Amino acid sequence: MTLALETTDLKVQLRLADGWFTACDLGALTPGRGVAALLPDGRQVALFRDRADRLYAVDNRDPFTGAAVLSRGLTGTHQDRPFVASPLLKQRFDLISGECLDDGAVRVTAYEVRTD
């Protein structure tokens, strides 16, 4: 099986406090995998595209370790909630709300995402 690279002019944008920020080309996101992008303030965001072409973005920093690794985590669903599991300590973060599914007192920032 040969995979062809997707060609599109669509851009992935995140809603920040001062408006929409273009993070990357849609073609840079492979379904089921994450990528990291740098925000204007120096923070990193983890971007995900699922197999149904839904887009998600959360802070890339794992709050349990401080490492910028969530973009390298495994994605899945739990009770119809999409999540990314940290590759280090395996805590799961809801990709819509940012809530940690394993510790409700912990969360990461989740961003509204669109294509333009």
Second form
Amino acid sequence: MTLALETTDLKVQLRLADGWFTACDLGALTPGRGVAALLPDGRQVALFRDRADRLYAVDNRDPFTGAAVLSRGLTGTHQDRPFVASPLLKQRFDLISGECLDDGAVRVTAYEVRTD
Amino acid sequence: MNTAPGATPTIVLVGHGMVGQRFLEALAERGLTATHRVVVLCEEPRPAYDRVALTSYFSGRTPEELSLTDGEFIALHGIELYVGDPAETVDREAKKVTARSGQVFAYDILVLATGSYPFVPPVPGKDATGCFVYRTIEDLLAIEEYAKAKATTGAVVGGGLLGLEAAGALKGLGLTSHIVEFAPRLMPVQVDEGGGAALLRTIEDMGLSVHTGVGTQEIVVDAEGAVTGMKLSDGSELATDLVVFSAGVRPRDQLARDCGLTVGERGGITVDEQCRTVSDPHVFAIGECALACDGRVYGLVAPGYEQAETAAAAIAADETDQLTFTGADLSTKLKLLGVDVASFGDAHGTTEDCLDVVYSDSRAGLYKKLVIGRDGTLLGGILVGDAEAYGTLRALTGSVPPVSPESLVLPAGADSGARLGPSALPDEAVICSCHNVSKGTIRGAVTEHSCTTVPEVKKCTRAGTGCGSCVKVLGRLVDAELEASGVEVDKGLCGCFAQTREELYEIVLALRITGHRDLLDRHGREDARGGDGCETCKPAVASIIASLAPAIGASGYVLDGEQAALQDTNDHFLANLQKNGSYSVVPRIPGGEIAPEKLIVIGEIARDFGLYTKITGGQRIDMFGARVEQLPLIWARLVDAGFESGHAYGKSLRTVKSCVGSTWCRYGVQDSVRMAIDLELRYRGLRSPHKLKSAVSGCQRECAEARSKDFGVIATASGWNLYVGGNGGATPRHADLLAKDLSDAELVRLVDRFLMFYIRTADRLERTSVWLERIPGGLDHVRDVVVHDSLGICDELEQLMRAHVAHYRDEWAETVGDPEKLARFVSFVNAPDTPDPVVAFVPERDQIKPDLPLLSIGLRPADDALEGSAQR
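Now show me the form predicted together with its partner chain, since the one above was the form predicted alone.
Next comes the full complex, and the chain you just saw is listed first.
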């Protein structure tokens, strides 16, 4: 992506069952941090942007504690895979697949994201 | 207690010494403890202990530390251990053992490991009060008690290995000590004349009197029957208050004799190659009570262990695991009274046509002899004064050394002196002779079982867990093997940085790097550069940058620019995340002193926002249950009332707790509240490797519990004492005194230096208590650096702290005054006015608590399993 694009009013969208849902402006996302967005059905999504401006979206609910906090976790790269670590008990989740890196039996929903 | 025939087969072990314990382990390893009832009859009042290290009792090792087993091993394997209850009779016909207590045990297999007893020469007076032997912990306790109460002089009969240890122990108890040895030299079994001479000189230099070539003829007693001296065979008399007989040991075979088992002419239960008695296939004998098939009784622990394994293998009767014991190497290496003594192989040169290579330096107490065969084979040797080469030489025994024998005994400094590392050894060379572990096995532990440290290798192979004499060689071998296989112990901070936190601190400071990205791309591991870092390095680097902010020109506000992305959620929202996603708020209450008006403000805010309130251990008030979007509203009111951030969310100074001090307390000698407030305000906001807690007590009664803090201050009549490295929590540690009777200014200067030195050198999330234990030199080093300025860095440390103090700003005041910064405080980016529905509360005891059932709704069905893994 180029700098010029960032200055435009790009929207972050994620794919739901019935089409693309606009969550927020790209500018609302700080590289390396997440935000939470509320979906029409009441579910919550954690949106992230990495330093290369790639976007990710996973369910905001931490499956280990039930709290809606994954958007507030720290992100990082592990073996070239982006992840977020839950701020509560620190389990890491792959941002592309939603898989928990510390417990193979657990995963969170991952969403397809795009800018438009 | 008699098992019915046809029940689980029973193994009865008589004797629970070192060899007996090893036998039990060998049974367990072969699964025999699961298939058999195992009964152990132990005469001594305690289970097996390390008899080889007996003397270390006098250097402070407790009987518990000498123990070779714990209740766990015994219980885990269902072993019935009866201590203080020796076997009295054996009925081989009925296959029953009767113990002293009267208990009768039927056996299928009987194993005798009764050990040996000290030989006491039949001299008149040998049973007088003040005469002892040196064999058990109970013997040592008795010697210690008598020596302390009644003796100033002690004599040891016997100048062998144990005799020297006993003499050293007597000397250690403050007695003038004598050694009486019948042979013309000390340690006649292990060393030759030359070695004996070197040993004699060193022992005499220690202040022990040695009498060789004389026998003991009579123990002289007073009217009460207590020892006063001994008559020697040369006609002289030696005055002494205490006598220890250490004139060798004899096999304890009486039980065997009584039940008709064959014993040797000079004692010892006669056994075959499998350690089975020649008289009865159901009875085995192992250790010092057994007469091996080569006609010898072995008094060393290593052959005893081998016999234990052999007997266990025979009992298991597994054809693939059959061992034989046909004799053993008598090599020994000891440290006696601080002198290394070792002998190995054919130490006395009994092989036909063998030659000696001798190096001797009586002045330095050194004697080294190698016995070489005609073809150049190393046959054995003796080392006195320096046994460093023992491990290598013993392993080379039986082969032709790769360098000339002369060079192996010359001291290291000499021109042609050669040092053969363990790398020169063949794989089959035995490194640990106690457990018969070869070099190949040790290498395998590193290459195949991924051991990277000596303790791991010890656990994996048992090498070095016997007498310990091979541990040095073991260490070099493990290092060499690690190096060869390219394994390097990674001390890096995380997968992104190969440097330690301390190294990163130095890089950030020297190069004035103000961003994590910059640091990662320039100094990160190759494959991590350009990436996003991780949850370990991001906050750690953020902390370093924050600690050094004024010095490196970074913004002191932790949420500025890229720094915002590095912070843990607590730092990111300047509050403490709780289990349901809500936050708690802690305003600073310096020194725990608060005016009523401010108390009322806190009460009003908590009431208006419906928060749960609790008094903390650090003398302040925590308000729980705030949603993200409420934080700025709460803080707007707190800041308005004159409160500032308490940094309860940060790895930074928390509180400086205080007692009420001399102002009110009739015992107080200094104004502890004022000092606590001064310190808290000076160090507030200081980011550090972990949280920092402090306290100030106004007198030695220590009501503020200052010694459980990272830095604690206790008032004295003339100033303040500074303690550092204390901790409460799971691993409590009392703080150590760093300096005494300091003035106010001296105290502050020292705390400045101490904290900055800690911040500079500690690992990530390493509290001062752990740091103090870890850093080389410990407290003494820290004192040298911060009190005596041994590194010349105190000016810099003080300057860094001055910069921190000068640049401190309240994070919350800055945040509530900046609309851009406030934007992050919403639950949803697309619905800023909607609260997170998961954050809900129910009432309890007139306050709120999180609605926990709500949290668990919709979690995976296997919630219990999840909880388990979450707690790992």
